[in-house]
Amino acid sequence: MSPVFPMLTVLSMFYYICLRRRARTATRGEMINSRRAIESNSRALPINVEVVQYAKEVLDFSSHYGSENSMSYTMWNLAGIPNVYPSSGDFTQTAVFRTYGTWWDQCPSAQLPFKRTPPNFYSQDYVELAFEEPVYPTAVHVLETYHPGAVIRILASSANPYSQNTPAEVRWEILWSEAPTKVNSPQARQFTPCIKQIDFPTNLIRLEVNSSLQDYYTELDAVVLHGVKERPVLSLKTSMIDMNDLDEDDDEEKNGCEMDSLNKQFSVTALREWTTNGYFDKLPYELIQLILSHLTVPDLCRLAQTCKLLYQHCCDPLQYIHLSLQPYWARINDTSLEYLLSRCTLVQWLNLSWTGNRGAISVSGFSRFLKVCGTELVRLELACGHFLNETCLEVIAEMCPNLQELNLSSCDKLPPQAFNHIAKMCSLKRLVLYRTKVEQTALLSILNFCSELQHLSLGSCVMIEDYDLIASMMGAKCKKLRTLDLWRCKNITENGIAELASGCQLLEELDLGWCPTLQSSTGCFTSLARKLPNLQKLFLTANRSVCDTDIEELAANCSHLRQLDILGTRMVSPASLRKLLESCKDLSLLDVSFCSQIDNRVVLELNASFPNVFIKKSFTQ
């Protein structure tokens, strides 16, 4: 036998061993790439026909610029085919959220942020859209017609809003997510991010937005969902692929945290050698608590599983004084609240906004949580909490004796009679009832008994019949009122304004935007300027009667004014605006959109003379 053959045999065995070793030590990315190479050579099954559909219905949203009784600037404009696109500009037929920029964070009504908010949670508003047919998404197109760039997250749900069967579990998967970015052009665009494939069909899409970098209101016209009816699959030759490898990223998103797996940080051998708590038990208790205070809630829950000492620290109620569960809205349910129950006995600030919808939180689960954790509660955020009913508000009134701030913004499913229980919360200093069904009788009772109120939002509360009576009660009972939102209240007159200005002279912020019954000729705006010298924010949006006299009175009496919106007036001249800008040195925002006497040339001149003031001038193409 020739000596060459044994040599070849040895080389072959060596080569085989090297291949096996490389296969064992290959990174996950290399393994997936090699498997994708196998996939590319395999025979694919027939391609599904792609379904293209516009939103059939708007199911839910957190806010909108428009009225509850019309279509102008409302989220409902997102249903159906485009109304405006590809035109650019400010159009009433589009969907517009309530705020933009950071202006609302700089107002007297602004609230302190919650600690421990995950750094990758940017969402400020949302809208949920239903489509006719469930599909496996291949693309989502968002048609933006004015100041694009606010959409920062797109999600898909496993729940079919048109199905008669209630699912045992509702899954939400992130199709695409990105930090807020500045788009320099206000022109229309079709936004088509690269989305992730999911393993279930969907006809429920959710857009989340952050408008903090926008120069003006973002306007959306339509959303298009592309998808296939059958789940895309490959032939049986690809069965060798380990789906656990491919789904690892999905599991990390479900965990809602970017913390790497402990297995990546510590080897199994090292963990076995750690028979004690290391050096942690040498540190003062307070120091460990301080270190842990910088962790998010999911991180605390993970860390609690590492050792008994850290379990004790992570379960200490002092770690949960301020608890915001809004960033984890898609995963919060009765089980979550039960798990947190023993840790939240000292909670003072609690944010459950956006959580619990579609049966995730039950009335009994919420009530049980508050009965244990409500004693020390000072601030409770429940915006868009559609699981709430009258029983929930009754429990809040009974179990939260120290409550000072209550946010029920866009809880539009709450029945009118539920609001009667708020009158029992006599320590309230802040109450947000934006887009709720609160009625006049309940509101009068609230104002009568909650005399400590400093911040009150009644924007878009369409069930109130007589706002003059409400304003009169505020003037008589709410002497400490500092901020008041009456956005789109339809029937307040100069009589109500007079009562309000006389009784609530500490007011620093007043929103009278889109209040059509107020007329400058009655002297109501002059009265406001003279009696409310502390005003920092005044919105008179879309009141066509505002005139030079009103602007001059503001200039003479409201030297602390920072934000003024007079969009849509025909009676204000450049001269009065210049006088205002010269007198109000702190003015930083001035909206003169659609003011017929203030053209682009005037805006440029004023910008040159007052560079520290952001003068907004909207346009329609």
Second form
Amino acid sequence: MSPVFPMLTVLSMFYYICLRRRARTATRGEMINSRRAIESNSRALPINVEVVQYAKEVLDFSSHYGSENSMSYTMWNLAGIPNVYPSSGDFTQTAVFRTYGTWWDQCPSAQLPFKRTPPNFYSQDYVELAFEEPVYPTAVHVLETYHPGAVIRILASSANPYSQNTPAEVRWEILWSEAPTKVNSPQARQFTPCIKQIDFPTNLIRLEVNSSLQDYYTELDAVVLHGVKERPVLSLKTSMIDMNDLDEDDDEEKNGCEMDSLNKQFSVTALREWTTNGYFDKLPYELIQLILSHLTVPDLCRLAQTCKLLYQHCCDPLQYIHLSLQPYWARINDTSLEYLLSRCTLVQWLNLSWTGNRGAISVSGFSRFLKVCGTELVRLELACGHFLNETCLEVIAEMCPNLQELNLSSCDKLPPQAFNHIAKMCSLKRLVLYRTKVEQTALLSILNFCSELQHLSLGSCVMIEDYDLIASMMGAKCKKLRTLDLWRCKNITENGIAELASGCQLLEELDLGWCPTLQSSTGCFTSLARKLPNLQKLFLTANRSVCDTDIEELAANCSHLRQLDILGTRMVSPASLRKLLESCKDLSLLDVSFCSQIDNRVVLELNASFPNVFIKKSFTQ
Amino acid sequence: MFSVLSYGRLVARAVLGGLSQTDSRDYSLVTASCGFGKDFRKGILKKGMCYGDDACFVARHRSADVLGVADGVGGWRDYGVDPSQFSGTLMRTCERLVKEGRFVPSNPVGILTTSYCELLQNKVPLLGSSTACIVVLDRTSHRLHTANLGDSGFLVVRGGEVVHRSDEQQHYFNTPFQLSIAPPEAEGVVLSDSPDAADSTTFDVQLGDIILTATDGLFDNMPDYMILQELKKLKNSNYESIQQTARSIAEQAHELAYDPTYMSPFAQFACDNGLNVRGGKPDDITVLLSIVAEYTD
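Moving on from the form predicted on its own, please list the structure of the form predicted together with the partner chain.
The next block holds the full complex; its first chain is the one shown before.
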């Protein structure tokens, strides 16, 4: 026997003993540490202090009633402490959205809705609020001061708008969501829905709103966020969540995963070959396509994973002719667009409104998508598309030769030079530029070349200096114009109106709300009434000069009138309104708020004689 | 040797003393208001800061203290318009603008212009007219920026003397410059001055300066020396003593206004213009009395 063996034994014993020692000290050390931990715990138990905050800033919103740079009826009033609550009424210090009820769906400029909208998506407008400190929310109070009940969804984001570094992934979690319900009283209330607990701190809250059941504009005063700084221990409350809620949660979570999991499916293995597809082989291709056409996009993606035949059906571009991604705005990103590329080559209607913000969609991703899928595009919705820049519009102009409808509502970050490219879209029939920074030269160019225009919205386009010039160009070039939105066009005068009325004989809808430079004494409204007999909707909101003569002229000439807004004039009497109501049998909306000669008694009398007309009279107290 | 040291010390002290002249403290205005409506009818409870057809406001912001008065033109009453609605809404809008920080301290005319534009954004068809006087104290630069449209105004009193005052703006006798919103049929007829027509001044203030902002109800009834007499009684910058002094000034003006034999500044001016009148001028009186003090949160 060599001396190596006993040496090895001794060495290994030695080593073993050392290891054990180390282990023992470790355990001893751990025990010591845990004792220290217990001591420290008993000394200072962290109390979860509730933080109550009002919104610090309004970051983004889809529309509002008030004027840009004003503090009356604008969304910026939602930040800070309440100014009106608990009073009820129509006050300037509140946040008001642009529309209410179903009136905008009933006028000539109404657009056909996208089919295949998921049944739980009702949102029409949104507002995003930033708070000072990120907290785990425990409650959200919405102080509504007029016609409450429009808030239908509250979401929280993991992104901190005040942090310097951009987050890798922005998560949106739905705190609460419900179908629109009617609240009978227009009185103020504090709305506190039961929100779910989330696992990340947030200081960015988004409210989504649906006013279709409201009798008048809904007005919000403030939003209060209650939360805790430390992550709360999941309480028993979670076990009381409705089973339906869980289902919906699963749905929401899967929506985003669908697009991703699809790719994974591909990358792993090819789907196993099935020799038969059961009864599905007996159904004609077109029939399966028809059945599938009723599924929402996420369901389509889920169905695609079931078998190869259905996968083929679900990826068929015929399923993606009308595609609305607005309900999934929180999860649509460049990757999603990439997946949809191959399927959307025949897309005609595309809704990307509200998507892509905070870096979710890049200019290159969007451009690539349009380069592949833009040839058949007829209708493109890009409302609140803050990711858009000049290049994007250039791509649209280049890649979408058949484009007829373009919606750039509230794209207020688009630089003015971007709008020059719209003039190249000569087949445009509908153009929405509400709250954009389009400038005069670009607009004149658009009007010059887009002679097919039937629907044009220039509401709150503040960068245009001379609306008379715009109106005369319209009168000269846009003969097919049927609806025109000139809401808050600050300097249009009777000259512009005259040229407009002479040139655009087909006008059925004209919104001249809050245009202060129009004076009835010039006869502009009279000439409007006489030259535009097809008028169905006329808004003369807050034009203080509207008088009895104008109403009588409308009664005599515009018998098809359906909607009329004469808010805030002192010079219209009940007698002329009666004439109007007798003559215009189709009138369904008449807004006489703040008309001093039309008090509540008159409204009641008119309602009794003309029960089919909704006569709106707003109040401040 | 000694002289060198002592000389050196003197020089050092002088230099250091000169350096410490720049006051880095933030200033603020401690303000009290008082007033009387012309028809002092009990039971008519107007919202605070409204005296008859006059209105006023006091607002604080991180960067500045702002106050203002507005004198509603009473002639509108003959046409069925409540004159206090315009002046009250104007002042409340100015207050809101300041609180939300939508203003530049060195541009008080901007506050008037923006506020006037906001009045036009109201759904309610406001009618009426008023004068306006806005006083802004910039906390860090220690400058008083003012804008005055019409015959309201302010005085800055230092060491018992008036060191700065506003100028009256009149078109003709008893017709001051005024902001107005007229009914459309009377657009050309009703006097309406643009907010840009306001007089604007800038003045450096010191701690302890007294600023008196008031409508013409005060200045037409109380000459300078009487006002200064009352201000002498102001001992410290406590809110209570300022409130007391403001009250005594307003009360005195109110009494003098109804004195038929007293030769008020208004009567004096009328006489100078050929009208033989005597006595006070019954009018709404609004007094805002402020002292420049150190800023405490």
